[in-house]
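Next up: a single chain in structure tokens, the form predicted on its own.
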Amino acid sequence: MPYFDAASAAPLHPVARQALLAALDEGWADPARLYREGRRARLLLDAAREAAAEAVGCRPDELVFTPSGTRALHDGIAGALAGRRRVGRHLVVSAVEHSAVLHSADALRAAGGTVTEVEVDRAGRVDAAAYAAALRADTALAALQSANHEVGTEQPVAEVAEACRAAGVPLLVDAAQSLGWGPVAPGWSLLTASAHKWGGPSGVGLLAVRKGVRFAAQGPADERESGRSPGFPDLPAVVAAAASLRAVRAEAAAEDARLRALVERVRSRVPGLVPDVEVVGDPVRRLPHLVTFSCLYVDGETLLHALDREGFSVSSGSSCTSSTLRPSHVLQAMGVLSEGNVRLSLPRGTSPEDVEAFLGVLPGVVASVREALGAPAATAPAAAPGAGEELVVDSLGKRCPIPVIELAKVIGDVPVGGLVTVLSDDEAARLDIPAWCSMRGQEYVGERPAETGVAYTVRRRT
């Protein structure tokens, strides 16, 4: 069954697997311990460290262990805005972060701090001036992903870790993602990692504090990590994390070439083989491993499930796979479709054959989607004789992507000029209309508040 949600967590790595279990039999004891079995530890959890930091590119001392990439997130933010207090308590971000860097966003809001997002293009990256001019002289913090998990676009790292440093700022980099593809751009000056992104075990985050930058960890002191991560450290994880980090990088490139060759094969395919598709991303600058597109008048979660019954393990950014019922923040940033969105995130080993059998259940599987919601033909009818000037819409209580189909239905009942207009307090239907507009040459009005809900106006153009 081909597994393509290695964005989310990536098989375990053969190395990995070997470490662990060669570990679990020499690393069980307290590495801070004198006797035998603590100094054998030691130095597991001592060689660990140095071949993690030879991968990220810092010093073994700059270098801690957390329980996960989200923690080391969390941990780093508020280390680095607790000690540039006394600068102030401004925070920089993209607007398409990891959820874990928006949620310590919130958290400093909610403390009385303030923070900046950074907006992104189409392709979800952000304009590495635009980030300059976001920073001011309160700043503490900065922080911007190497590239994004959604879509798989890279940021421009270089330019805005050197924008930070002209104006003092510390840059923090989650290179979650990437770490196993690559160094990251050098002037960064805090580094966040999760091991299971690149084929690690769970449970296992990397944080890097330069030298010099000031950091003041939060919470009870512990005398283990630098004080930085507390708790007994799962060293058995930590060195099958480290393991594998070394073993992805050893194939990096020739695996880069290969899964790139294999996603350019889907963006440059699924628009011809499904119509009314969206593949968003920037189509040059990505990770190598990871596409991502949009099906007008799909649901995203059936869609999932149709896939997943064909054997396709898959992901999406869709509202309608989260129980929030509101569409990813980085399509929504993007300004993107979000309905009937599909992440394709090839792990380490994908064969040409598996992606070619994608391709082949793919139309079926969307067109029967689109039957079963009752989605119009790829084009709209002609105006009927004698039709309205305007047309509304009632899809209020009515989910993605019900409003778009009920949109595209009756877009043919007005005559060129004409409007339509959808009454819809789904969340999603801000994003997804303006999208169908823009796929399908029609005028987007604007929107406007409505009794209940949200009116969007529509002016048919073709």
Given for the second form:
Protein chains: 2
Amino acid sequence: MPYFDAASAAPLHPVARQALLAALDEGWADPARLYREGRRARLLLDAAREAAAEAVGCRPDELVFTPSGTRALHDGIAGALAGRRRVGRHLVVSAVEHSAVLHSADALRAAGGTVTEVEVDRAGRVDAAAYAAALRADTALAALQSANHEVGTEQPVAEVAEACRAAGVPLLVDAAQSLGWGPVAPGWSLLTASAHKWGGPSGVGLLAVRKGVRFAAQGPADERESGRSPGFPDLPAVVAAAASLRAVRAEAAAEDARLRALVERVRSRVPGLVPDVEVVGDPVRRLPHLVTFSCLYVDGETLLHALDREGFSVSSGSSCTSSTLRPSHVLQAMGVLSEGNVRLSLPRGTSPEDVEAFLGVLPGVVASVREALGAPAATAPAAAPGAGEELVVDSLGKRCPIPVIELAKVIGDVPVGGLVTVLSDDEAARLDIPAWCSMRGQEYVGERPAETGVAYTVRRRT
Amino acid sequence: MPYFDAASAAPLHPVARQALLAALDEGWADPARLYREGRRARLLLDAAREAAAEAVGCRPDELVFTPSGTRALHDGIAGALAGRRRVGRHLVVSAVEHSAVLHSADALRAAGGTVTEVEVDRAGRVDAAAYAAALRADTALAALQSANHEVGTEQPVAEVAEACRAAGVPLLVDAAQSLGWGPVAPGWSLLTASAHKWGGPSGVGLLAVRKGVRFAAQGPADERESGRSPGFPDLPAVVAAAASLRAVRAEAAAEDARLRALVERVRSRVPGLVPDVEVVGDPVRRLPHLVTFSCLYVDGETLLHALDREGFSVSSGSSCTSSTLRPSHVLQAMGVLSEGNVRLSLPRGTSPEDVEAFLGVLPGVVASVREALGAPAATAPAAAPGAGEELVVDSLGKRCPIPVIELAKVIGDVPVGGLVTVLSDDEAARLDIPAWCSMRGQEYVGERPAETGVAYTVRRRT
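What would the structure be for the form predicted together with a further copy of the same chain, given that what you showed me was the form predicted on its own?
Every component of the complex follows; first up is the chain already shown.
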């Protein structure tokens, strides 16, 4: 049963499992204690820290283990901001960071600080010059992911690091998605990662802080992990995390090439197999194992369930698969279609047969979802003679992808040059109506507030 | 090889190990996902929450899993304080809480709040009336452990809970040491615990917050665990924690009786086997598995190493075994001897033979440490005729137990009624010189600041 959501959580690597089992026996005691069980635990902890530091490319005393990647980001950002409190309270992030970074930014705003979110292009990449321009005299910290978790696009970390160095601003790199594939380009000041993204166990994050970077851990004091991550360490998980990081790095070059080719196959074939699909993210400068596409006129949640019934586990940034009723902030920032969104992130060892099987079922699954939703035909018919120049579609209270489907159904009812206005209170419409226009060669005129919801206006061009 | 430090970390319970292995296979995926691996993980998480909630005595939706007991305390206290920010910023704790509580109190002080530390008696117990008297109109939260982690004394949780209820103040009970033995008396508003204290894995704490208790999680937002514990959950560890809690509870009554008798054996026999020993903590209202005693004229670190060489793993609250050069705050608050301190906390399954073996080696180990340190004989000789009425011993720069040994060596050099003053800059002397006086029938006159360190004065009485 193919599982294609490694970017959420990768299945446990065999080396991680083996190391975890051994460390359950040898590493359950308190590494701060003087007796033999404690000393044994301390040896394991020290060895794990050395192995992880080597993979990260830092000194062991620069690296601490945290309970998750999220906690590494929360605690790392808070500590770095507090360490440079006297410089200022300004934070720079990209608009497509992980929610743990954006939530940290929200916490800073709530505490009176300021945040600049650097925009990204349609591939999801920040421009290094734009990022550099966001750095200010009062910037305490800059944060940038090594690669995006939803669309796989690699960020220009080396260039941004150079700009940060020139500006005297520490750069935190969120390497959660990439660390298993290789070290981050030099120049970072802080680095975070999460073990269950590379096949390590859940319950382990990494936070590396370069010597000389001002850092003031926040929250109550605790003597564990250099005072940077409170609480008794989950030593068996830490040992498993370090061992599996070393193991996946040893396999990284071969797996990178293999999975990169499988992803390329998906990227190139999906648009031919499924009509009205947008493959998003950078086609080349990307993570090897991750590909994302969106399907017009498809309800993401129904699509996921249908794929699940066929045996495929994937994730989606569509609004209707989340509790927030908002499409993924990454797709929003990129300005790409969000409806019917599917992310495949292939775990190591994914076979070509699994990918072929997925490509085999996808067209039928999408077609059946579209049929159930009453999606329109690909080409709008000519308008009836005497049709009005303007139409209003009331899609209030209807969720993605219905507003776009209703728009597509009526576009043929106005002549070329005529206008269709869609009233919608669904947040996804803001993204998906312009995306539909661009995919269908129609003109997106703009939006304006309506009595309820928002009025989105489209001019028929074809 | 007997391991007697279960209060730091208990060896993994077989049920925990078994559950962890099963959950590594079934519970590695993201429980927030819709596909089958995610749904399977969600089922495991829900079942673990129900089992843990049943053992705690709360509703499943009142309980979240945290990465450690320390994080449960840090986050629980911060959230409860913030939730009642409008009432005030006063926190009540006992003087013998776990350092995670006291560090949270320090953080509150640093942020402008106030803290009352309720004193304890020589057994380490707070007086419920004194605790009640500390509650004020601006008290946002009260915290009390169910039982002390260093000396085993049970706290009057039910009485304090009643006082808090009457005052309208939520009570947080730190049940880390006791939860494996049974539920906490009703009346608490928040409850915390730590799985590796009951034989569960490390990496799992519990935080229960009763419905209706005002709680505002601090730090960046995160949707996991009802917004109260950020980060991807360590599901295999959580499953193992819940399964082992259920298992140890099933065995609790029998193990309680068995270990209670073994501890009673240690409590009653150590004073006869080793001269100049003080067994501390409540002899009856105590944890079943924990006993602490202190040995005059003994260096705690040397004693621990000597016991380790004999195959016994124990911990100590002596200053010389910690990095802080201060004796344990618990022993300080109790006002009992801290030098040569030994804590035994017996894991489940400890055999009478293991305890007998410990009692067999202890006298020789203590005697050899004392001999190496040149400890004085038990009875002070009569002073030489014409000896001065007053003596000053300069112990500056010398660490516990040397100042007490030097005092004991010269007490015979003054006549009965004469004074000996010890100059010491060792924090332990403040505790250990009065304790020595009380154990040896001498009179502790008092302390005063000296040019360097502190002058402690003793009057010879026997």
